[in-house]
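A single chain, nothing else alongside it, follows as structure tokens in the form predicted alone.
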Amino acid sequence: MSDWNPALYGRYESERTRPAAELLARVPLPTPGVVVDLGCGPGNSTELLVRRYPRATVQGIDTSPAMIESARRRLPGLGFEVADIAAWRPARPVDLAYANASLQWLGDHERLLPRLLERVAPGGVLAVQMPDNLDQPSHALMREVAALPPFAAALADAAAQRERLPSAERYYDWLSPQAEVDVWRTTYEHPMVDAAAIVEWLRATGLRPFLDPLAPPERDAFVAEYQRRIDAAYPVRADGRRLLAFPRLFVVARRRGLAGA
């Protein structure tokens, strides 16, 4: 895919971080050493993370240099670095290890969450949020519109590039035995002004693998025809508006033992 577009992104920005202060409100750590957001983007969630824990080393890696750029504009006295999650591996455990919608397009979860908190000191935090929206009409019309015949050849594989999360029964399966976990679903109704609106969301987001094999012609045969199906699939609500549901699944771990232990 192409890099990501952070002022993009940052047009739903408050939309993005609520969910962001929701899973940093349930981590119990009140003064952690080292803190590092694993997919930090554009620093939206950096930022909470320095504002809930000033005293502490606050970290972001991302793999897309144009959000590491934005996020050191943003805040420049941090350290940003342009990384894999999947091969991030500390000099030493931290206490917080903090993921806010980014292990979504990560695969083999299985593994990589006990990963993720093996990279983590005892009595530190795994804290994870991922949009858990594949089965809702924004994410199934992208694939219906990309089986069409015009886009079905250029985009075979752009539904591989997210798998649907596995239930949060297995998240506590898998963390439970080396952690306390906390894990929990919420879906969001954000109320959008049109069709439009929910279609400029996700252009950031979930359409990327949809869009970026496309010539510009058929990007926007794609996105107009995506954006009729939407108009259709989201009725208008008593004020005018559209409501998106938007389901998210939060995972919080608390590895056993004391810190230093």
Second form
2 protein chains.
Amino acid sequence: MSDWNPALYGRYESERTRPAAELLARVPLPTPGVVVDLGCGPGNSTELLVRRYPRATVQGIDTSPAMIESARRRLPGLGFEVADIAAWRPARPVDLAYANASLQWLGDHERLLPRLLERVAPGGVLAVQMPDNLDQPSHALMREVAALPPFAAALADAAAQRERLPSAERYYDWLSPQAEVDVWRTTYEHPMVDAAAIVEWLRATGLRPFLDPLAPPERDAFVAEYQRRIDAAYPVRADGRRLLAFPRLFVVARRRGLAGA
Amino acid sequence: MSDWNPALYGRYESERTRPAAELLARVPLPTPGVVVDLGCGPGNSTELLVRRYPRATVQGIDTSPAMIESARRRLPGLGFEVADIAAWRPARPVDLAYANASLQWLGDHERLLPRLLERVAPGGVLAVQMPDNLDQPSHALMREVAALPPFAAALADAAAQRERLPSAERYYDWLSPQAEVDVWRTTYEHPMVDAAAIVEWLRATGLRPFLDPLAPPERDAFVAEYQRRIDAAYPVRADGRRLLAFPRLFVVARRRGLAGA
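Switching conditions: you have the form predicted alone, so give me the form predicted together with another copy of the chain.
Then the entire complex follows, led off by the chain already shown.
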């Protein structure tokens, strides 16, 4: 894929930051020493970590150079690096590994999450939040439009870039032998002014694998057809707006053993 | 129904207080003057209100004399009264009307919620949290056992005491013409030591309409059969515990107009 667009991603920052804050609110650590933001994006979630833990060493990694550059401008002096979460191996176990809206882009969670938990010190926490929206109309309609003749050849692999999330119970099973696990699932209902606003939100994230492979004219045609279907799928509510239902899965796992820093 | 049992209700207090706290965290009022806890129970939610708003006048109402007595002991000096939410009419509009895990026992939400919003001053907030679990195995199995020959006659009306909640979108439609509305739905996954613990949790609330009409021997038989089915419906997880999935619906409506106190 092309690189991420921090400005577009930031347009719904308060809505995107809410789950990041709710995840952090459930982390039962008063004073962690080393905190890592896995998939830090433009640094909005990292800023929450710094504000809650002003005395911690806070670091951030992301695969996108544009996002890391944006995060460095936002929070100068912190340790931001372009790096892959799947290959992340800190020199010493950290106290908090925090992954907000990033792990959904990685597969094989049955191995990945226990491995991330191993990078956390005893008493430390792995905290994860992931969009769980592939069965929502917003995402089903991306796949529907991608299957139409003008797009099908170019987008044959687009839907494969993210897999459906396993159930909350399975995450509990993978982590509870080594940790106290708190799992929950929240569906937010975001009021959006119109169908175009829903499309704009999704262009910054979920739509990227569908738009990147297309040349500009096909891309415009795809967006027009997609927006037409979004308009039909999200009815106008009593105040004239649309509600974008957005389910997210949360996992907070505290590794058993002596408390960390 | 017989009166509520505050001690039994309090046994899972931290789990029951979590949604109350998450609801309150979303109330966008820094210094409300008058705050009312609608269906205050034994005062655990009222205590959260007092802690967040130490300078407000905080009141609580509940239909249960035992619960009101328990709340008075917990928070002496506050204005607690035995009263019905459906008939609640404060002398002057309040700044925050807060209803945690109470409105699910009342019907006709299409009229009830807009009426409660009218009791709130412009700029004030109606904040509501309700269990939305009637389709969970925990509740489907209550109805299943109630339909068995030994219980069917006595429990013909038990399932009618609570209706299924309307969708999040409908609450938005009822309130958004008069308010900025924030709706969301969270499914908690509570780790429980065994099937008996799940039954004990539910005895304090959802099971009451099914147990109250039965004589003690039938009641024991009902609980035994119910627990047997709960045991089968909630499998043992990797750490030996069961996960009790508990969906809840949240609505925070800020009435349009000038800000209140």
